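Here's a solo chain for you in structure tokens, the form predicted alone.
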Amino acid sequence: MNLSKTLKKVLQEKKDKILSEWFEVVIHAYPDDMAYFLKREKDAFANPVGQNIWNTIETIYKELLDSFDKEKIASGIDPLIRTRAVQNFRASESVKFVFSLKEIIRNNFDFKDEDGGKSLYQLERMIDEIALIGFDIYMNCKEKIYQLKANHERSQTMKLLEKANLLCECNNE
């Protein structure tokens, strides 16, 4: 998938503005005090979630303009989606920020380019694919979390049964 040179040029020129607006949208998925902290704290060690957000949106934006390598996109989006899965965001809340890029781009530009909007359509399809990659990552994380919880519960139940001497060896023959 390739975007028109005109669209790429415009997106490159407006990169900082778009990323700043996108970051604002992403952090407002959190409570107000957390969003304030994510915006104000610039130290990556003190604010790893904020750093993950920046890294994710920069990776996505770079791949939209360059090669659109799905493996790079997946590895770039994974930390943020994984964090949101652990923070009990719903699937829709976890990937909603990807779709918000469409609106940000549309609000910043007048797309009356030479190809009659095909580039914009292409760009939006690419953004949709990124959201689907994020959705798959979210579902894999949730599945892993549930497996860990089930294993923990099974282990706790076995320990209780052993303490109560309620376990016996069964002969299956």
Contents of the next structure:
Amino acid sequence: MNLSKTLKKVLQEKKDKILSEWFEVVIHAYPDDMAYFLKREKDAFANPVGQNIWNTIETIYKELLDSFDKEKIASGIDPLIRTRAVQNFRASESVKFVFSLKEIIRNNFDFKDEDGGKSLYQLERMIDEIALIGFDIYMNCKEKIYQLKANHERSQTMKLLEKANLLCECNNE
Amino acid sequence: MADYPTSKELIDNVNYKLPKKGWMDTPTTIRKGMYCYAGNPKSLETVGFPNARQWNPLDEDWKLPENWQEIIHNGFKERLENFRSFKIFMDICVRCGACADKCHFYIGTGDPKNMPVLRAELLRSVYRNDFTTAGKILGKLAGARKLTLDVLKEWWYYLFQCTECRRCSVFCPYGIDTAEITMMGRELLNLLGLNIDWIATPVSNCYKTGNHLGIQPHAFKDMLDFFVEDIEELTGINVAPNYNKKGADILFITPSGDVFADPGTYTCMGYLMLFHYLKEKYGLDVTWSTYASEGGNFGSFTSHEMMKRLNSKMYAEAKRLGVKWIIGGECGHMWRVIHQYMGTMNGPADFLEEPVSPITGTKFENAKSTKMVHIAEFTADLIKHGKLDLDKSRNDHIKLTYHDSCNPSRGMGLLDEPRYVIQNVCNHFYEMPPNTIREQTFCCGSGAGLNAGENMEQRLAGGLPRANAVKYVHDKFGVNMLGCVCAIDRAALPPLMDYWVPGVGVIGLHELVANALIFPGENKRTTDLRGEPLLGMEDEADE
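Form predicted alone done; form predicted together with the partner chain now:
Let's see the whole complex now, leading with the same chain.
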């Protein structure tokens, strides 16, 4: 998948504006107080979620314009999706922010002049692809959480059973 | 030059709209994964807590006594009269917001009711309504509200989303200790039998059998004996400890998590090895107790009376055994209780001697009243005086960073001693960013009784800021191990790392010490305490 040169050029020119609008959309999934904090606090260690949001949307945007490397997209989007998987978001809400990029780009360009809408179609397919990668990561995170819960319960009893010699290995022979 | 916003940015950010809804009008929904199961009624009965019954936080009916509002009102009144600090904390907050974004739960969950100021407002709003003239007359205008069932449920939900870590209080210009507000709030909830099982059952177990897991004396001894066998296999040295020995010099008390839960068990092996080394070389006589077999004070998460009852067991045992003083292991809240409350709660412990190390002669002035010395301080003093024979290179396979456990760091100022020990037993040590360590350390997200399994989402969200700083040193320096001095950390941080920073393990300070400690006549070591090959010993370790 690749975008036309014309589209890449305009996306590059409007990069700052689009990213800033996209950031606003992402942070407003949170209550107003939190959204304000996510935007205001620039220290990456005092505000890890805000930092994750910036890093994620920058990586995705870069990959849209660049090589569209799925591994890089996955590692770029991971911290934000991983965060949402433990916050108060449903699965759909957790990946929704990816789709919002479509509307932001549409609002910033007049695509009628482009090649009969082909570029727009191509761009939106790529954005859909990113959302699907995000959804896979979300599911992996949820599975991980359930695994951690299961491990927690198991570790409560296993050690004592082992020490009390109540466990034995079965011999199949 | 600092990165100040431009005037245009400032103007663009001005928002003249009122918020859509005030916090009082934003209803609370109790969400799965964000709360712990209700306390088992049998556990409440053991210690005589009121209103013991089966209940479910998701049910509409919490099975409260009919006069529950009166019980809370009277309980509130009693505590305002008894605790000047509580009264002051209810009155003096000016809502400057300095604490608001310092809480790991707020940063991690994004829920405004996790701002420390707002968590405290949950109680203050009722305080104003019930106890201030302005609140009584002006009501909501003065920030007051009646204690309804929804408000009570909101209290329960958010007071158990606080780990009492006190990071917020570091930033409060008035020095308001929001953790103490949480403690008071939890006391009030306990008057109605509103507790969580991860606290209620450990409290009951500590009261009945001496430790939070309910391990009975013989099983406690069995566990330590297993460690002794493992150590003998590794070193060829038998480090069998004393149990309940009358007339020993020192009583050693550690959290029972170290005896039971990996990777704390390796820290426990570290204590056994250190004390044996000191016994052989300097004749130090330390005893363990199967009665005072828990350092952690789960009572402090319920009420000051329960905290006192559990704390008294450690001193009763010290008296019974006739030891001179006590060494405490790597624990979290045990140290907050000892350092901040013991002196006036069950102390001063005048029947014990003021702690002086018989090996170095160092007088531990800070433990003059409590007679209890932190093992990190004790070991740091031994190293400072050249009393330990150490081989740092045995920890060369470890790239370490250090998490200041909240209670020892903020609760008692133990900042440099663990680092001094680390510098003497490890060659590869990397600090996390300054605003995430020492007094400003971020909590593990599972303290104050929240280290359960059912609230994993809550724990992972609360631990996000801590994990984020670990990830930074992991990516930058290849850090593969996170050190700490708290048993809850050792239980809570492994899943946190597993989720956010895979590839980073968790280790206690005295496991590192024991790896490096050279015993006279010991076997050549090819692995560490966990059986992992030492650097350059990979082939020999396989044999």
